[in-house]
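Quick heads-up: it's one chain on its own, the form predicted alone, in structure tokens.
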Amino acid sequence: MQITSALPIAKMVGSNRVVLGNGIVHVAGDPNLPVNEEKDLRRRLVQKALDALESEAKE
């Protein structure tokens, strides 16, 4: 399980679950949002990446 916004490298080296983050200096948060919105973010993320971990991982 990876979260990045840099789809074509997780892709180059064997991720086979991939969440898509927020930004490349900020993958898992955005320091421009209020501390509730961020919260929000990180929380939705960290969601995907546990449901991805309960998928079927994609060959």
The other form holds:
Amino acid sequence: MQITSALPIAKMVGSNRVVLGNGIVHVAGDPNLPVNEEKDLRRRLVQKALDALESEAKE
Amino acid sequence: MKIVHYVNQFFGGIGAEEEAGRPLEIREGAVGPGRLLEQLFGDGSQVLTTFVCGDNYAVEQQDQLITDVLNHLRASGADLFVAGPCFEAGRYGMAAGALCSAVQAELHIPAVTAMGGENPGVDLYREELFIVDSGASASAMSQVVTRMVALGKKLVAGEEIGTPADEGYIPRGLIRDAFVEQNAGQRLVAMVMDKVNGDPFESEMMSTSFEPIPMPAAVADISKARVMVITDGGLVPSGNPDGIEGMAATRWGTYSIKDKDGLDGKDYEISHGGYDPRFVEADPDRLVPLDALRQMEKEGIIGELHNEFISTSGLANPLSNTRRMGKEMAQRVKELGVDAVIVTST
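What does the same protein look like in the form predicted together with its partner chain, given that the last one was the form predicted alone?
Shown next: the complete complex, the earlier chain at its head.
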């Protein structure tokens, strides 16, 4: 699976499990958040990625 | 001109699909379309050798085929290697492309082939080879071979090769400096006008086609799975030990995260010329989310986090390059017994 903020590229090349990241320059983070909240955000994102890996993707 | 020619079992006159398993045969002189080659090259040109091989064998035993052809060619004194034309025959095109590519790179003998635009060999080899656009139909054989001959003559003579449109080969994606009458803005407006008016126009960019990727099965139970992170965001240890290029990268690296609960910016740098790296350099977990994954490993949400990550730089890279690296990474991931990969892309 892929975490990316460049969704059109992921679609173009045919990635089939994609989770939208939190920005090109910090795909799994947010420097505007306090550290703990940023860690929570990252954890939620990774959890989504793991959920995607466990899901049967459809064409 | 001394030519060596490659054809598949069909054009070699052996048979159709039922003979696709036939191994490489080396025949003296011209066979099938090779006779047309000789005739069109003229001036006493000769096809010294024709390699004939079944399409299945050629793809399944590609390394062996390449080795055998190179070994034979080395002592042949050939001026030019020709493969095909292959039209839309996919396996034939892949073999022709692989052989032309190897002959050019290893023996520095110019090579020319021909394929239809949808042939998978085009996607794989058009950046490195002159592939004449054959169209889909073998009934165009003589026109196609005529263009191959014209191109072959120029290649052997070391003459400058014109544009794809002038010479009839499939665009290689090369950019060449040239003087033009109209600047980009003027050409753009002209193109928009044509489009609005419903007139024909030709884009200056070539569209790339991507084959569909088969859907990988879901991970049955992520709490038992071995998970690995790959990134194309160019995260490398300080000093960039593998020299991964910041654009059009040809290399990728594997970096240990053993005993680490998170990534420290002072240990890493970004080799990627396509985005502002400051946020990731300040905290590389923003690209390779090690802190979250490590915690989830401890909590048993994932079975195990593989103790290294793979990194390269995904910027302005020819597809042939990225495909090669992707295959190499996939191979590595398989060998490591990894069950699931998270790829983070900038």
